[in-house]
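As structure tokens, one chain now follows by itself in the form predicted alone.
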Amino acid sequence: MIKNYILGVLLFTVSLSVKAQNQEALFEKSLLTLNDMLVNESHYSFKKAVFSVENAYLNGKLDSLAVNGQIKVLKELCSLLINGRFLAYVESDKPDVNKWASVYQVMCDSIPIIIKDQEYRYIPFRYDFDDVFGNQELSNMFISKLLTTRKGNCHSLPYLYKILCEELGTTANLALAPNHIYIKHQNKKNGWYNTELTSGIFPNDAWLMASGFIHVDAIKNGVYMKALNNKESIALVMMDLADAYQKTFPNNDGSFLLNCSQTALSVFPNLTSALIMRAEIHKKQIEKETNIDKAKQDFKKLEVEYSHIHKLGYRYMPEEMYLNWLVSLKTEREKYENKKLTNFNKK
């Protein structure tokens, strides 16, 4: 019975390594395709990216061809409303304009859909406050998630969105605020506008000013505000890959957190998610060192490293702050919303 006992436990505990093995070629896997697009920009492609890094953390079992497939009907939906609507823009730009009102109707609005001859009300996407930061469950960030519940957040949201551009043949791009990504689009009626997923209306930057953790010089460095080109929207998701990765394996040596972390700085240098990371395991490995005099010569220099982070304009939100500073764009519609912009769907 006992040598049963330690032969099922030794069993079971090979099982546990191949897994975990095979799980972190998965994430290597994911590297790999993500350091591919920054260096051949001809093999971009924002959705493969972010797959590639759900599907490392899920351990291989997304669900490829069903996303997918969610995807191409949302896709197939929007072509419907470009074609079948009229939109009020005279501007040259109008294909592309078209293209993201699509998207943000797809995402925003109930739509009236007729199926022979039979009317019904397609239902938009939610903004989903449990988790909101994927502490519980990392997964509750992913698109995957979204497209099954219906619901997201800060994250989801505007990853599909920028999906669902690139699958029109357009673009989007991403932006940072404080805990925070949204969509940031230029037209050559309005110039830089901001779209905001959780919340379906389109907010000026006085919103993102008042949540009072956007420092000037955060503006100035680019850190916050700024429209992200898709290196630099490859850089967020590599960050996401090293969240994912330490979700996973906890008792990591760090070496693959810096990997992901040196490659974002490198095409984004004031993206502070990395900066972050990398200083914190930089922390970690100081705590280690039996070395006194070498611990003493790396904490002044982790002491260089948060400074920088510092200056950079980089400020802590807390996520009740967050969650307050994000409900106020509702509350206070009138307040926040560009009044530039105009709905330029006439039915």
Second form
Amino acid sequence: MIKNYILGVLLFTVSLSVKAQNQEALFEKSLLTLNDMLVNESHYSFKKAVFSVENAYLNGKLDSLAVNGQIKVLKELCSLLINGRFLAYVESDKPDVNKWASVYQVMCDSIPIIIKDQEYRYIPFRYDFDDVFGNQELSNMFISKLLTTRKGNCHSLPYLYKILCEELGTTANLALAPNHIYIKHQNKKNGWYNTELTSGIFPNDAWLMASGFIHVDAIKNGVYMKALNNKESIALVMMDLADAYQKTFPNNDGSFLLNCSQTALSVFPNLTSALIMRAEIHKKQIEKETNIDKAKQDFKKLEVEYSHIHKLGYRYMPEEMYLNWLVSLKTEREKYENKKLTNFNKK
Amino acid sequence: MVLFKDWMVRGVSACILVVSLYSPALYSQVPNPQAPSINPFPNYANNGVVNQSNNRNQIPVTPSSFNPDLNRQQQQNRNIMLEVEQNQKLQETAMKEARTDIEELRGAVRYTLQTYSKFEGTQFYYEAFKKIILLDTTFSLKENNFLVENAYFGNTLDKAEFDKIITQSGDFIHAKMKEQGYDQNSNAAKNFMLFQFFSETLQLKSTNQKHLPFKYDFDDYRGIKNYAKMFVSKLLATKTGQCHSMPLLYLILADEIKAEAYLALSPNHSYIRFPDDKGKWYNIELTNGMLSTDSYISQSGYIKSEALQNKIYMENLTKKEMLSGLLTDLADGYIHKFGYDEFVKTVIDKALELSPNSVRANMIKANLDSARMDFVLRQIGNRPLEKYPQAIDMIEKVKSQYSFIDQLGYEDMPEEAYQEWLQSMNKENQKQKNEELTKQLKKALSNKKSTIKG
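Please give the corresponding structure for the form predicted together with its partner chain, as opposed to the form predicted alone shown earlier.
Below, the chain from earlier opens the complete complex, with every other chain and molecule after it.
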């Protein structure tokens, strides 16, 4: 009996470590995939990048067939819109603008759909005010969660938007704000403009600038409010991977995280989340350092790191303030809405 | 001048050509009339058969053309009509030939704008430009800005008087600083005093000398009706100014009292930035005499993040960029007085060389390029454009110039939006911010006062 019990415990621990090893391998694999996209531009696929991270965190349990199927349905819906409705826009980049408008509608508008003379109403995605930073459960930030619950946040909504745009053969730029991601497009008529998916509004830049949490220097240095290119977007996903790894293996030695942040910084030097993660790992290393002189030296370096982050214009924004700010877009819509854009999307 | 004349002559000769080619064609290519007694161009105006334009060949109808025989008369008429028709056809072909000749002769389209150099007053601008370029190495805002304004007034401004006002103002600020017990070397104190010089009534106890604040002039602040409204000389004369003249005078006086301060730009606007003695930066909004925050400036709603990334707004302007701005002012005044010509190009090219991302200089360049393009296209008229690759090139360049301005992150701010934004500064929360900042600055001053210098 006791033997059996010991055997059971043994088997259990062995299977646990095997599981851990497998998941570790998934993270490594995801990092390789992302890295490959940075080196080989032709291998770039934002969809593939994001799902490799979600799959690693979910320990291989991401139902990729279902997720891909749902994305395909959304894409079909976009195509129907593109072909079926009139867009009051005349510039030469109309094909792209049309695609952007369709993705926006699919994500934010309720659309009547007629199937066999029966009218159905398509319900758009909604904002989920619970656990907006994924502190309780990281998978709250995931597209797979968004697709099953149809509720998402400033992480999953813009990611899905970008994926749908790319599925339709056009582009979408992610842009950062404190704890926030939104979409930037440039069209011939209006120049650069913002698409805010959490509230379905096109806010002007003043909304972000007036939040009070974006230092002018951060904008000047491209920390925030800059249209990210594809490589920079992959760097962002790489930091998602690092976060997921940290949540999965809280007691890791930091080498995987350091690897992620270094690689991300190589293509996006002012990515503050990577700079912060790197500094925090350095801090932990100093705490473990037994050689006092070396610790002192490293601490000086650490101070330089932190002051660099501060100089770039990064400031911490607490969750409550963040939510108030997001809501301000609805309460002060008049002030912050880009009125040039509200018309051409209407049917 | 030479170019202008040259073109005029060519233009005139082209006109003469039209006439001289046209007239002989009428005569020489007309076949000999069958009946010599009948003039090839009789007056048929009465029957309305012949085009009125041929009237100039009118010859009094000779009695011989009258014939009692109606048939014969009709036959003759028909013949004549045929002849006339034929003549008209010949005439048309002759005209066509003449036109192609003219086109060939005119083929050399002029690709530069006509100069205004013959206009009275332009020479002051040419001189001012040369002087500003010469002063390039020893940049003086006071001297350069005076040159710009004096060129507009055709060198009629009194330099000695202007210098005197600036020196006196500088002395006044120094004296007031001493009276207040401020550290004469503190940059915060100098700027604070200068700020008060603009926004408050100041009186020297020693001499009873009084200075009244400068006020914002809402009327025609863009200088559309009266361009000189934007000038420092106007500000000094009337004690009212706007967002161009007020910061410029501030900086001229800052130079005078050796204070460190900079000009910074925002849409349609400029303001002052200065560091206190600890390196903390303050913004001064002179149009309403308040200290403002960065977020107030970015809230205007017309600053795009790209504009900040390209450093076109909210940055301290360097000496080079200031000089570029003054050259842009010079070009702007010239355009206002005379119009677009290649002198504007010379000035703007220099301005862009000094500050490639300057929004104003780039906009003047865009306007100048479009003016030149219009001029060329008017010359080409409805002739096929593909025969003029240089013109096509021009069109492309104008397009790319406009898209460059878009890339910079520039967005046009309508006048109402601008006024509304300026007014919003008088709202409660901005006033509060101003008070907070003033308190901070004063605190920085008193700290400085109490420190003992070694």
